[in-house]
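Shown here is one chain on its own, the form predicted on its own, set out as structure tokens.
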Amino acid sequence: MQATARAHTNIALIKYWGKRDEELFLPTNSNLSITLDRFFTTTSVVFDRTLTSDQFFLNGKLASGEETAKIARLLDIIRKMGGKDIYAKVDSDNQVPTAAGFASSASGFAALAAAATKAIGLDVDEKTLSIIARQGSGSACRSIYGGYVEWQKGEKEDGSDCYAKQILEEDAWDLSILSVLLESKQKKVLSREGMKRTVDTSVFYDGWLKTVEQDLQVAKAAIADRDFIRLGEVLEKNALKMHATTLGADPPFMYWQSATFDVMYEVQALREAGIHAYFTIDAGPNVKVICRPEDEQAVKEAMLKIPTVQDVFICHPGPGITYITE
């Protein structure tokens, strides 16, 4: 009873910011992402009747009790679905450098959901797998698929209509996503805490909810038409609005640092010089810059000239879940 699966990380173009249910990871708004080719997690799951508890190894090292508990929570859901009360050994190889600004939870829990369901003998479709992965980490539901992916918020309380779906294959439209690694300090407010504080207290949050659906529709239409400039404009605007909600929280907080502004200003300067590039920022200081493939080297060179930039990682649209036969 074992299986190995690989999932890639993703970057949100239209942000997920806020939950309507904390336990089931149900978002307050639908959102949109690109699955990336460069960074991924490979996870093997072995269900073993001789085990007396779940074991979790991350990059070859036994994980902490807190980390293992998060893994066990998702395994409990899968065990219940499979009707089997068996503990598992989980080995996860994470090729997502946290310094690059990509959260490894999306690829990690997507790979875990895929490997564990297969190992326990469940034959599930991608929709069901997306629902399962979502309960480990919200954005993991998007990493089930390759390319351009929409996560539908759903309306039902049980989350049965809350899942991701692919809207365009990874090889249908190539874009370049540059992750700009900054000289930055550890963020003081974790994403989950910041999201909840914003939902509960921000005077700007209603404005976010009133406009994010329109942003999503604009982005989807731009992807369908392969309209890069229209997509770039809406994804940048959406990121700025998301971060504006944190300034209206009580107490207010900000994920940006001085280096973040350096990159934002340079991206604007590139556009003034005729190179179409747009930025987006998740719940942290690092910046992702989206451009056309023919402009990626020029954008990378411009980023590396900024004193506060340490490195730049170039990514493109990547695949969804793959299973590895050993």
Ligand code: 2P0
Contents of the next structure:
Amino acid sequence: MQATARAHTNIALIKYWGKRDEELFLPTNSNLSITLDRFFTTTSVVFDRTLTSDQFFLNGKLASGEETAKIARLLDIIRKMGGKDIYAKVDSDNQVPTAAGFASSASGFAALAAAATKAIGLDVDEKTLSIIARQGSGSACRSIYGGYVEWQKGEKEDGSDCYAKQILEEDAWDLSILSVLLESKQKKVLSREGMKRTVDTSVFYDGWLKTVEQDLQVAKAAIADRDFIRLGEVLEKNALKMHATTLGADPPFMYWQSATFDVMYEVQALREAGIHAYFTIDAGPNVKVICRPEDEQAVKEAMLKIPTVQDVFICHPGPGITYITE
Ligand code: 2P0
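Taking the form predicted on its own as the starting point, write out the structure of the form predicted in complex with the named molecule.
Below is the whole assembly, all chains and molecules, this chain first.
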């Protein structure tokens, strides 16, 4: 009763920002991401009748009670589906620089869902796997697939129509996604908490909901047409709108720091100089810059010249879940 799976992290071009159901991780809006080649989590799960509780090792170290409780919650869902009441030992190896603003929860819960369902003997399709992973962390449902992925918000209360699907394969259109690592302070408002506060209190949240579906349709059409400028313009606008909602929350908060602005201004300067680059930002200060592959070195060099930039990692569209047999 053992299996190992690998899942890659993803970056949202149209953001998931707000839940309509916190228990089931149902989002208020559909959203769209690219799965990345460079950062991933590899997880092994062994269901073992001799264990008296779940054990979780993260990068070789026994995880905290809080971290273990989060994965145990997802294992409970999988145990129920598999009809087996057996505890598991989970070994997770995270090749994701969390400090660079990549949510390791997306690749982490996607890899866990894949390894644990296989280890317990469930034969699940990708849609079911996406629904399971979603209940560990919302964005994890997108990391089941490679390439360009849409997470449909669904309408049903039980979440059975709320899952992700691939809209374009990873090798069908190459783009460069540069993860710009900044000199930054620890983030103060975690994404889960920030999302909730925004939905509950932000005077700008209605504005987000009014336009995000339109943004999604524009992004999907741009991907279908391989129209990079159209995609870049809408992804940057969508990120700015997501962050605007945090300023209207009570109490207000913002994820940007001064170094975040340095990168945003440089991206605008690159565009004025004729290089088409666009930024997006998640629930933290770091910035991801999207450009065409032929421009990636020039964009990287421009970023590295900014004094507050520590490092730049170049990523490309990557694969979905893979199972590893030893
Ligand atoms: C996204 N983020 O679409 C958005 C944009 C952050 C900003 O998904 O509460 O860790 O576990 O469902 O998936 C980060 O939030 O949140 C996220 P939960 P998650 O990528």
